[in-house]
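As structure tokens, one chain now follows by itself in the form predicted on its own.
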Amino acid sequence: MESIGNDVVHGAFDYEELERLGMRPDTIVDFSVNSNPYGPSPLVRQALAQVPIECYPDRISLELRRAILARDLRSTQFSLDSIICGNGTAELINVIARVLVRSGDKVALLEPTFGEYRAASLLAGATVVAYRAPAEEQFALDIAVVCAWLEHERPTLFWLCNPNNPTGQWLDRQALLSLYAACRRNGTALVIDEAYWHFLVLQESFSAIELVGAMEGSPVIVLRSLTKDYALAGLRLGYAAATPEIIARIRTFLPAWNVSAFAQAAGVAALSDHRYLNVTLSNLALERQAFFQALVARGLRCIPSRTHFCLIAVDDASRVRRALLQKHFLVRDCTSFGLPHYIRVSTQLRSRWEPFVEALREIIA
């Protein structure tokens, strides 16, 4: 029987590990997380300084949801009742599983992918079935085969990360519409996590947001993270977009004041600084190109990715991670994704990635 404890492995610092090794976090360059390496807008720190910490936060994040509508969803016809905010998308993933899944239901996902989908589904009492993208095909999916698999499994809920973590694969409009049609035929709820949508290179106009409210009888929910593109990981912030009926059901499962006053203020400030986000993402796209080219030029086998992070094939991911950490570089060991021969690295600034590339080449050589 599969364990139902939430022991999902994530990137970022393991402070207990660093303490055991006698290392300080401020001496480590972190390539294991997929956040914007330029950090948050200066407006965020200004907003945080003005938060009245003696007051409870807004229970329903009203100003933040208005900012999301005005900035992130400005081309849509959504109402405030179609959006709900969470303490990171991880909180919303767990609540969505509880809302949509009953004990004994079948839940489907495409692996390798973010581990919280499986963990949340198991905690809700579901049986998880997974279609695994083939490594020998660089994790590209045959959508017709996946649709046939969905037709056969007929799950209650289908989780989809797009672009996908950890592979960086992007399913375009045609592919997503095919999966959407298969879910509609089966009466399957479809949850699309677009945490890395803003990081796409080249950027796309299409988003699963277009599908919200279009599937009668079976809901479509889109998740977006504000912690990665806006560099707010320490504050934990994300949102879900769905029909008002689904959002109302999600709200009943969330605790009061689930989004702190600091997270709300930071989100509003970050969303207001359009120029900062656009400039940093444009710069990141250029930095990504140079970083990936440098990796390939040194003989490293990188899996093609549409995002600023990618998988690199190695002999032993755990060994390579340990060796790099000794050199004060942290990467994501992808063993927990079922990929013991891959690490995941995210683009950093040139002054950080140049010495990292040389260190990685030496370790692998």
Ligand SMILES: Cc1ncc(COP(=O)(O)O)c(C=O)c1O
Second form
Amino acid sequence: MESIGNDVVHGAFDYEELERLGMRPDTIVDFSVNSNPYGPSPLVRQALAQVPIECYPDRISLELRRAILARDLRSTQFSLDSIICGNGTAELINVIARVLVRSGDKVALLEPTFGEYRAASLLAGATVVAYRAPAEEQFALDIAVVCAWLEHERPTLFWLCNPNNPTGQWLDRQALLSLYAACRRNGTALVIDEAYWHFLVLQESFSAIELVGAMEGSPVIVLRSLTKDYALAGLRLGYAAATPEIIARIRTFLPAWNVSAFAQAAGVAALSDHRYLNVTLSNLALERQAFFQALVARGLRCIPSRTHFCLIAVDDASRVRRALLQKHFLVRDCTSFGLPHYIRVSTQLRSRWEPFVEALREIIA
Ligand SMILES: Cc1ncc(COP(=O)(O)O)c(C=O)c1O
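Alternative state: the form predicted in complex with this ligand, after the form predicted on its own:
Complete assembly follows, chain above in first position.
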């Protein structure tokens, strides 16, 4: 039987491991998390200093949701009751599975992908079916084949990560519309996780947000994390956009005060500083190009990616991760994605990636 506890493997520091190895976290350069390496806007720390910590936070994150509508969703006609905030999108993923799935339902995934979808679905009592993108095709998907698979499986819920973690693959508007049509024919709910949408290179005007409310009968939910692009991982913040009816159902499953006063204040401040986001993401796009080129120039086999992270083929991901950690570099061993011959690396600043590329080349040579 598949394990249903939440033992999903993630990137970032494993503090227990570092303690065992006698290594301090601040001596390690982390390529395993996919956050904006420039860090949060300076306005965030200023806002945090003003948070009245003796008061309970706003239970419905009113100001924050207004800021999301005004900034991230400004091209939509959404109302406030079309969005809900969570303690990271990880919390929303967990709750959405419980809202949409009943015990024994079938849930579909395209793997390799973010591990929380499977874990949340299993915890909700679902049976999980997965279509695996072929490594030999560099994880490119044949959408007609995926649609036929969906029609065959007829799942209750289909999780899609776009652009995908860990492959960096982007499914364009046409592909999304085909998958959406297949879901509609089968009455399948569609959840699209756009945690990395802002990191797309080149940026896209299309987002699955367009599909919210368009599907009668079966819901479409779009997830956006604010912990990656706005660099707020420690504060935990994300939101879901869907029809007011679905949002109201999600709300009933969330604990009161699920988004802390710090997270709300940080989100409002970060969203207000759109110049900072634009500048850091444009710089990151240039840095990413230089980083990926340097990896390829050293003979490393990188999988083409539309985001700031990419997969690199190695002989043994666990060995490479361990060897790099000895040199104070942390990468994501992709064994838990079913990819024991790949690591995932995220773009860091040049002063950090230059020594990393040399260390990786030596370890792999
Ligand atoms: C695709 C994807 N979705 C969601 C999350 C969770 O993000 P959050 O920090 O918003 O909980 C992650 C984190 O790695 C992710 O990769």
